[in-house]
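This document starts with one chain, in the form predicted on its own, laid out as structure tokens.
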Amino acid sequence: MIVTRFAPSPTGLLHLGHAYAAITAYESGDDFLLRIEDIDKGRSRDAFILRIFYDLKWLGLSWDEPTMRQSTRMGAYAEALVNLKARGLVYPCFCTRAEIAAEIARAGEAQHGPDGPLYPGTCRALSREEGLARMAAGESYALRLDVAQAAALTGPLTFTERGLRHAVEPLRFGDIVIARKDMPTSYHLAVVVDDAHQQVSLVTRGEDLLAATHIQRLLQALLKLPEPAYAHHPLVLDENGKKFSKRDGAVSLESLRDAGATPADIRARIGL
């Protein structure tokens, strides 16, 4: 049985791009799950969750209940983080964004990843004692994964994209942030923990997240989690060739519905 999922963040209204992703996931498997990725406490709103439910049902989609909310899963993420810490794969980073930018500027040619210049590893050299002392003193910090050390532990990895095997390039994102002082997880860590918990066997999502598969496969291997298959689909773009944004209310499913659009109209517009 193929288990798929749609995992929106309740930080705005669903738009045409979400419709494409949700319908694609729904039609790609035998069992469809909805997961609410609401770890961003500052931006997530319960009102948007209710609208997500309404929009998806209006499109004719149904899913297994109860709907998982990541905000109820902090213990599972903390447990995964303890696992990584116990093997010395995590270190605290006290650098601000401005300090990281200044360090990159001083270095001259910075390595670049999918999200821009890579973190230069400034705090990787801090002693364990200094890191613990600064944390105990109340300084703000992020917890980063020592990706090179992690990759050395797992050895070469691959992932399956539409039936073809691809080599994992774990260093593409550098030492990613996997938690913060006030948050025991990040997107990457939460996604792999929850996909395993929900037994998701096929991850369908936009091609803008293809690069994320490299770091997520590394985390799956480190945590000994099952490996799903992947199918990244094209993005739905506006007339200027840009991704739709939640800030663009004109393409929200709610506004299109209010203007008289039907679910069939939505499918026709996104080519499904």
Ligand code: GLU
Second form
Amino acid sequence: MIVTRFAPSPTGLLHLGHAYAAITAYESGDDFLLRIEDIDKGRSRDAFILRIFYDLKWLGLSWDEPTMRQSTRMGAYAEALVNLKARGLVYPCFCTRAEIAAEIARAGEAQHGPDGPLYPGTCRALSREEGLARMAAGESYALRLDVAQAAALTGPLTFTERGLRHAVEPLRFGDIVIARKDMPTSYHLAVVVDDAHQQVSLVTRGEDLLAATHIQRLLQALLKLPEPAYAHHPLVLDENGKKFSKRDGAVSLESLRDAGATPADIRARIGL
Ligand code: GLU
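Same protein, different condition: the form predicted on its own was shown, now please give the form predicted together with glutamic acid (GLU).
Full assembly next; the chain just shown is listed first.
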């Protein structure tokens, strides 16, 4: 049985890109789950969750209840963190964005990853004592994964994208943040813990998240979680060839509906 999921963040209204992702996930599996990725407390709004439910039902989708909300899963993320910490794979990072930028400028060049310049590893060099002292002094810190050490532990990994095996390049993102300064988890950690918990066997999502699969496979292997298959789909582009984004005020499904569009019109516009 193939289990798929749609995992929106309730930080805005759904648009055509979301409709494409949700319908694709719905039609790719036998069992379809909805997961609300609301760990970002500052940006998530309950009102958007209700509107997401409404839009998806309007599109004709149904999912297994209860709908999981990541904000209720902090205990599970904490458990995963304890596991990584116990193996010495995580270190505290006290750097501010400005300090990271200054360090990169000082070095004259930076390695670039899918999300921009890689973290230069400043705090990896801190001694355990120094780290503990700064924590005790109340300095705020994030936790980062020592990716080189983690990759040495797992050995070479692969992931399956539409039936083809690809080599995982775990160093592509550098030492990722695994727990943020303001949140005891991160996107990557929460996604792998929840996909395993919900027994998602096929992850369908936009190709903008293909690169994330490299680091997510590493986390799955470290945490001994089952490996789902992946199928990344093309992004829906607007008339200027740009991807739909909440930030750019992309036309929402709600406003298209209010203007008279039917679910069939939505499918026609995104070619599904
Ligand atoms: N919550 C993520 C987003 O809204 C999707 C996460 C995923 O599919 O892995 O972009």
